[in-house]
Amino acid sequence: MSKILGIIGGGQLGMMIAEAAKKMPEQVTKIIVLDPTKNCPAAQVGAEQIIADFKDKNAIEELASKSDIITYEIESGDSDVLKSVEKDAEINPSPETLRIIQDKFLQKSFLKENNIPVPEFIEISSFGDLEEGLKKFGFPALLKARRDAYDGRGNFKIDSPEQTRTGFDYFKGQKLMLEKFVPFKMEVSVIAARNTKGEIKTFPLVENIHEDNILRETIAPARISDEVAKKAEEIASITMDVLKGAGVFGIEMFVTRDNQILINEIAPRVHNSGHHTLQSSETSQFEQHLRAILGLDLGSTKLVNHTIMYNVLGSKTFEGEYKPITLSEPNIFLKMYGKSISKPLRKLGHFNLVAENDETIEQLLEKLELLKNKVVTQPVN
């Protein structure tokens, strides 16, 4: 039977779950999203729109009543509205599986109760908390926000005594952790998905190239032995498995200098480390997440060509209207999010660039080079 599908966020991960879920009139006959910017980038591709912040008791209510079944594509929504709106409609991820990955020092306390390996991590509670926490991780260390930070953002790097205050001032009385900082040789991550009937299956592993603490690039598969990829693969299906929420789950990890895989962050969500799977795989990052919230069986994960995603970003030097961005080599898929400002390394859309007959990841960042000057947003006057 057919759905109304509610989304959480409307931005480009709502656009693409509500493009995926145009293609499935059978099992979804209507998208609504709950969004706070008007015209949000799933608005422009039909769906309704609730204009209201993510964590508007009145607006998720509304939307409750409205769908039959919600999802997210940010996990900044209140978990615990939305556990008392599951009466009107099926939710997923759950609201209990939100409230645990949202928090990060709940996500890493459960990943090590559940034998998941993660970097060694306090809660910090005090300026006294921090620095004796610094005197057991030594430097550098990682400060983060417990909630609401992503991106890069809700992260200090605090790598001498001098920067102690410094760190502990940035926040502004958040709730945060420390974290021992991993000295990895890569970053990697893993789609993954698990459906309401508890089928679980996992993306290959992808590298991830970041810059300014923003995701650049994303490359299908990583460059790294099967062994470890294997290993890391792995590692998602367990974390999939007791977590229990239905849907797909970004799962960021570190490859370390003897490649054990330590996990870093999941969020609950379609993730930008696979968008390289609408043109990749068999079976989109998107789709994949409609089928496991609607209960249907996975697709197939299957890489079926060698992918590099970029990321395309606003200048970090000018704000405003910016002139359109056109890419018509062969092999290049590009996207724009319909954001007609931008901002400072916004994320303004992607492309995939995607193998031709044999080509090697090592041709595909040869032409990843000669393309990247063609993407730099510039001021419409």
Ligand code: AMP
Second form
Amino acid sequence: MSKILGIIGGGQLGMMIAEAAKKMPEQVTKIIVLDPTKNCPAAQVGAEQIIADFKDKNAIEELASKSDIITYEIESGDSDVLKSVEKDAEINPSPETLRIIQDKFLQKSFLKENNIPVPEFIEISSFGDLEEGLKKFGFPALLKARRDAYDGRGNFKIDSPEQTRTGFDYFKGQKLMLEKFVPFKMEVSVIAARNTKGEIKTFPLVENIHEDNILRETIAPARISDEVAKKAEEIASITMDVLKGAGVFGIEMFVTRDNQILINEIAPRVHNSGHHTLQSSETSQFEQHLRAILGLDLGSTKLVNHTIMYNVLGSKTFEGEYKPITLSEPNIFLKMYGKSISKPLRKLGHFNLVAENDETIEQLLEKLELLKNKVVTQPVN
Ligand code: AMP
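Moving on from the form predicted on its own, please list the structure of the form predicted in complex with this ligand.
Full assembly next; the chain just shown is listed first.
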């Protein structure tokens, strides 16, 4: 039976979910997104839009009354409001799964209780807790806001005792946690899916390179031994099993120097480090997400071609309209998100650089170096 799909958030992730849904007319008849920005990226690809804040109770109720099934592209939604509209629409991942994940402290506590490896952490409720925690973990340590803090914006690295007060004051009364610093050798992630019937599949492990706390490149597959990759994929699979949510989740991890895997963070949604699947894999993460929440069998997660994903970010030096970005080279798939205004480090698009024949990751990385300056945003005037 074909359904009306509601999505909270109509940015690039909502846009790519909507595009995947349009290819499944037998399952999805219509897409409605809730987003505060007029003509948001998802609306530009044909989704109907309710213009309101992501947490607007009335707007969420309106979305639920108009939809059969609701999903989201952001994890900052109000899980209580979502819970209250469960009678009107099925919500996946469930509000309960969202509630655990959207609070980093609850998330890590939940993982730890289920014997899933995470860095050492403690809750911070006062300046005294922070001083105690730093005695325990040493320097540096990561002070993190528990909620609403993605792309590293909610972290403060405390390098020395002198920075303790500055770090604490930086968060202005937000709920906090402290984490031991992990001197990782690589950051990796697994895009994992669990459908409403409990079937679980993981995409192969990928390697992520961050700059300024924002994802810059994803290398698929990660340049690491098969043994480590298998271990990370298994941890992701167990995580999906205990979390019980239906949908695609992005599971970010650290690989330590002695090849331990520690989960850094879980996103209960499609993830930037899964954009490579649009060209590299038999099923994209967006189609997989829809399959998962609609209760269909999950698609194959086989990586068909080595691929590097590179984010097109707004230049750090200006804000405003920017000159169109084009790339018309073979095996390069540029996707811009229809955002007319560039802001420093704003995610404006990405491209996938797909290997031809026997091209290695190292050869792709060399090609990437030559392409980087072609996607630097320039002001129109
Ligand atoms: P987060 O927003 O918590 O995912 O953190 C953003 C980035 O900060 C991560 O991608 C890591 O590069 C770094 N980071 C976060 N937690 C730690 C940690 N415990 N040890 C070392 N680096 C970290």
